[in-house]
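Only one chain is shown below, in C-alpha cells, and it's the form predicted alone.
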Amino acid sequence: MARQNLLPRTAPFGDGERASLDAVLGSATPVQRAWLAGFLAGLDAAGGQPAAAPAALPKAAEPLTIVYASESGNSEALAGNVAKLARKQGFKPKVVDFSDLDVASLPKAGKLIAIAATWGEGEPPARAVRAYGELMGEGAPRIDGVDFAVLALGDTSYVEFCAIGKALDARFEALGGKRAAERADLDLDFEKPAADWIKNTLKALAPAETPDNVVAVDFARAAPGEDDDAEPSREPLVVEVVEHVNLNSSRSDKETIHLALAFEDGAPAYEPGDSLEIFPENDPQLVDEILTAAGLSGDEALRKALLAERDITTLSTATIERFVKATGHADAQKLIDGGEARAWIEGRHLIDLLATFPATLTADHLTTITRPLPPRAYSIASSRKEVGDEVHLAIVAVRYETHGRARSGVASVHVADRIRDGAKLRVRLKPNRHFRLPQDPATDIIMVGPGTGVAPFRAFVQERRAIEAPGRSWLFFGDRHFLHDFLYQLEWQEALEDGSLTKIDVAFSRDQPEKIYVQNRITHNAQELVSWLEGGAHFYVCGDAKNMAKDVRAAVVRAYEIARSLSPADAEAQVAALERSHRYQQDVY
C-alpha cells in the first residue's frame, strides 16, 4: 500500500527532500512529532544554532482520574480546578461526574482523586446515588495499585458531616487502593483549604522528578468547564430590588416573596436552571442578644462583623469544641465527654450555647467560634429573553420554634422582613449545567415543582415562550391551599392560553381531608406520563430533597409499573435509564 504524502507539492523542498521527510514523518509517533516541532522552534529562537546538549524525548503525561459527586456544584468546580492545575504539572487529567462513572473502570485509574459532597443526613448527591451504591456494594472491583486521595465537602450544621467523603476514603482503602494523601473534611468556607489540599495532593501523586529537559506532553484538550475564561466571576454584584411582592394571600400561613432584582450594568449571562446566591445579613436583634450573652455589647466593630460576615446561627459539635477551647467551660466539656453533644445541638443555635453555658468572651473568641456567613442560593425564576436585565426569585420565609425560642431563616427572613423596593443586595450567579432545558426545543418536558420548587419552571416556560419552542410542556405544582398558595396562578393560566404550557396538574394538600401531593398526581396520570417519557420527554424535579424528590421518583417508577405492567425491578430500570441518559434531572435542596 502506497505511503500517504504528508507534505504538499507546494512545500519549499525538492522532490527527493519531500520524499525523505514524508518517510520520516509518516512513521513518527505523535510524541516524536511534538519533539521535532519543539526542537525546530527552539532552533529558530537560538538563531539556527543547535542546543549545547541534545534535548530528550518528551515524556508522556501522567494519567489522573478525577471523580466528583456534586449537588450544588462546589465539588464539580473543585474538580475543574484540580484538572487545570494538574494539566500544568504534567498530568493528563480526566474529569468524571459520578453520574457517568463506570465503577468497573476504577482498577485502571492508576491515580485517582475523588471530591465528594454530602447531602442531607449523610446521603450522596442525587446524581451520585447509582455509582455510589455500586462502589459500596459487594460487586465493587478491587483497585490494587491505585493511588487515591479524597476531598470531602460538608456542612457542620448536619450531624453526618462529610459522611460520603469519609465513606469513599475508607472504601477505596478496603478495595486495595493506596492512600496518597490524607483526606480533608471541609465546611462551607472550603475554598482556601481546598486550594491548599489540591496543591499538596498533586505533589504527592506526582511521579518522581525527571531531568529538566524531559517534558511531559498531554495531547488531550481541556474538558468543558476547565477553561479559566469560561468561569463566571466569583465577585458579588450589587443589585437593586425593583419588586417585592408576597405571592401568598393574607390568610395563608406561608409567606413567599417574589423578588425582582435589577442589574445596573446588565444581568449576568444566566440560563434557565441556574441559581442566584444572596449574601444576607443576620437579624440585628439576634446579633445584640449574642453580644449581650458574650459580654461584648459595646463592641460596634464586632457588631458590624456579626451582622454581615459571621454565621451566628449554626451550632455544631465543632462549635462546642471551639467554645470549650476558648472558655474552658467545664459543663460544656461534659457534653463532649459524655457523647451528648450531637443530641443536644439538635434544634438549637449559637445563642442557646451562650445562654446555657454563660462565659465572657473576647471578640477574637467569638470570631473563632463562628464561621464565615455563607451566601444562600435560590433557583432563578425568570428568563433573560423575557425580563431583560433582571433576575426574579421566589423565596419562602422560614419561621419556626424550637426549645421555646423563635427561629428564622437567615436569608429568607432578611428578604421578607428587612428588604423592600429600592434596597440593595449583594448577589452572585451560580450556574447549574446539570439542570438545563433540552437542546432541541421540540423536545417535550415534564416539570415537578411544589412550593418554591416551581421557580425554575417559571424560567423554563418563559424561555420556551420566547423562542416559540414547539415541544409540549407539562407542569405538576403543589402547595397547601388553592385559594391562598397557588404561586404565579395567573401566569400559568396565561401560559396555557398562549400554548407555552400544554398541561398543568395541581395538588393542594390541605383542601380535603386526605392529603394529596404531586406524587399522587403523577401516579394518577401514569399512562400519559409514561407515554410522554417514551416519546423522548425530559423529566425535571425541583424542591425538597428529603421527602418530596424521593416520593416523586418512587411515583415515576410506580407509573411504569402501572402503564406497562412491569415488575418493580424492571420499572426501576426504566427510571435509572432516564437518569443515565440525563433525561431525569433534579435540582433539590
Ligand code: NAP
Contents of the next structure:
Amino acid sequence: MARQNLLPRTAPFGDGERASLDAVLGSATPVQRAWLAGFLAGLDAAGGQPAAAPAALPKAAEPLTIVYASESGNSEALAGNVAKLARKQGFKPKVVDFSDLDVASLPKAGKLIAIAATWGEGEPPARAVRAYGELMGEGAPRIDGVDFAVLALGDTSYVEFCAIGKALDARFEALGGKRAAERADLDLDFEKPAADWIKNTLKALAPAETPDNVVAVDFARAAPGEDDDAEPSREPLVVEVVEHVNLNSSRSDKETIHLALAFEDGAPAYEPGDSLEIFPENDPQLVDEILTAAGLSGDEALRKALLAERDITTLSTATIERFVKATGHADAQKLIDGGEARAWIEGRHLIDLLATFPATLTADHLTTITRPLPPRAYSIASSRKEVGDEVHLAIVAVRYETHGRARSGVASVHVADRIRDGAKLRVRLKPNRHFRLPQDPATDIIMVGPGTGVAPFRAFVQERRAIEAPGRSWLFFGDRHFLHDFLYQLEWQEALEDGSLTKIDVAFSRDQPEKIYVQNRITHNAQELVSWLEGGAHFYVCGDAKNMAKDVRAAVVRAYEIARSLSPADAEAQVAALERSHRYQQDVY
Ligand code: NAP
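Got the form predicted alone; any chance of the form predicted together with the ligand too?
Full assembly next; the chain just shown is listed first.
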C-alpha cells in the first residue's frame, strides 16, 4: 500500500523529517493522533518540559449545542462566534438554526446555549416560529440535567424588548434545565457585551475538572461560518454615490430612491439575497433642536458626535430611566413610577422627552442617555455579474407625523434629502445565506416583493440573466399606483422580452376603490402557482414583515386548498414542508 503523505510540502520540516513523520502519522489510529495532539499541547503549556506523570489520553471534547433564532443574521453570526471560541476551549460545538431544530433532541443536549432575536412586537424570527411554538407548547420534552444559558438580542425602540430570549430562558428552566449563566438582554450595539457574555458563559459551562495539561480534542471540521478566513471584514467601507434617482413619478406620494454605489477597491463579494448596511447621519436640524433643548448649543464636538454617532431619535423606557438618573427630573420620574412610561413613548422620540421635561444636561449626560447610532440594512438590488463593482439599493423615504411633529426615517431621509451623486457613504456588507437562489439554475423561482420588497428580485433576475439560467421565474409586484409607483417597470418589461423573467403579476392597491394586494394575485393564480411549487419551484418573499409576509403565507396555504381541494390543515402542512426544506424563504423587515 502506498504511504500517505500527510504533511504538506510547506510544513516547517526538512524532506527527511517530513518522511519520518508521515511514516508514523500515516499509520497512526485516530486515538494515537489525538493522544499526540494532547501530549504536544500539554508539553507546550508546561514550557517544553514533559509532564511528570505520563499524559493521559485526551478527554473527549464536551458536546455543546448552540441554537439560534435569527432574522437579520446577528444571532446566527454570534452562534458562529460561540462555536469558534468553544472549539478552542475544548468543546465539541454543534450549531443549529431554530428552523432545523428537532425539539425532541433537546433533552440530550447536555450543555445548551440559545441565542435568540426578538422581532417586531415581541415575535420570534420567521424561521424560528415552528420550533419556538413546539418548545412553548404542551408537548415540549423535559430537559432535566441540561445546563443552559440564553443570550437575547433585541431593539430597545420596541416595547417588547428581548421578549423571545426572556421567554426561552424561563421555558428552559420550567422544563427542568439548570441555568449555567444569567441571561443578557442586548440592544443593537451588542457586539462588545455579547463577546463578554460568550467568554463568561463558556467558562461557566466548562467542566470543572479539566486539568490544564489535558487537551480536549475535537477532530470534527469547523462548521460553516466558523472559519476565521471566511469572515467578511466588519470595518465599514467608503463608497461613492454614482446614481441617485427617484423611481416614483413626481406625482406619487412616495419617494423610492434608486442608489448606485461604486467601490473604489472592488465591491465586496456579495451574492444576490445579501444586504448592505448604511451608516447614516442624523438630520442636522434635529441635532440642533436637541442641543438647544438640552442647553448645549455651541458645543461643536458634541454636535459632530450627535450627527454621526448617537441614536438621537429612539425613545425607550430605558432612555427615560437614564434621563431621570442623570437629571433627577421629578415629573419624568412620575412617568416611570406611575407605570405610564410604556404608553407615553409610543410615537414619541428623544426630542419629545427633552421638550416635555426641560432640564439642563451635560455632553456626558446626552451620550449616556442615547445609544450608538446603528447602521440600517437594505436588500441589495443588483448582481455583480451585471453591475461589476457597484451595489444598487432601493430605499423608500420614510416620513410621517406623530404628536404634532414631523418625523423621518434616519437613513432613508438622509439618503433621499442629503445625499446626491458624488457623495460618500460608509457601508458594510451583511450576508444573508438564508435568502439564496436555488443552486440549480434550472429550478423555477417565484418572487413576491411589493414596494421596496422588489429590490432583491432585481438582483435575482440580473443574476439569472447573466448565467443564462434555464429555470422559469415569476414575479408578484405591488405598490400604490400603476402610473406613479411601478418600480423598475422598464427593466421588468425588458426581462420579460429577453426571457430572464417568465411572468409578472401586479397589484396596484390604490387604483380602484377596493384594495388589491399581491396575495389576491396569488390566490387568483392558485392552480398555476401550486403546479410550479409541485414542480420544485423555490418561493421567496421580501418586504413588510408585520402584515404582508403573513398575508402572503396565508395566501399560499389557501392556494393549496383551492388547487388541490385540501383541508386547511393539510394545505398548511404543504407550506410548512416547503419551509422545512428551505424552499420558502423570507427577507422581511
Ligand atoms: P409599502 O408602501 O408599505 O407597500 C407597498 C404596497 O404593499 C402598497 O401597495 C401597499 O398598499 C401594499 N400593502 C399594504 N399592506 C399590505 C399587506 N398586508 N399585504 C400586501 N400588500 C400590502 O412598501 P414600501 O415602499 O416597501 O415601504 C414599506 C416600509 O418598509 C416602509 O415604511 C419602511 O419603513 C420599511 N423599510 C424600507 C426599506 C427600504 O426602503 N429598502 C428597508 C427597511 C424598511 P397600501 O399602502 O395601499 O395599503
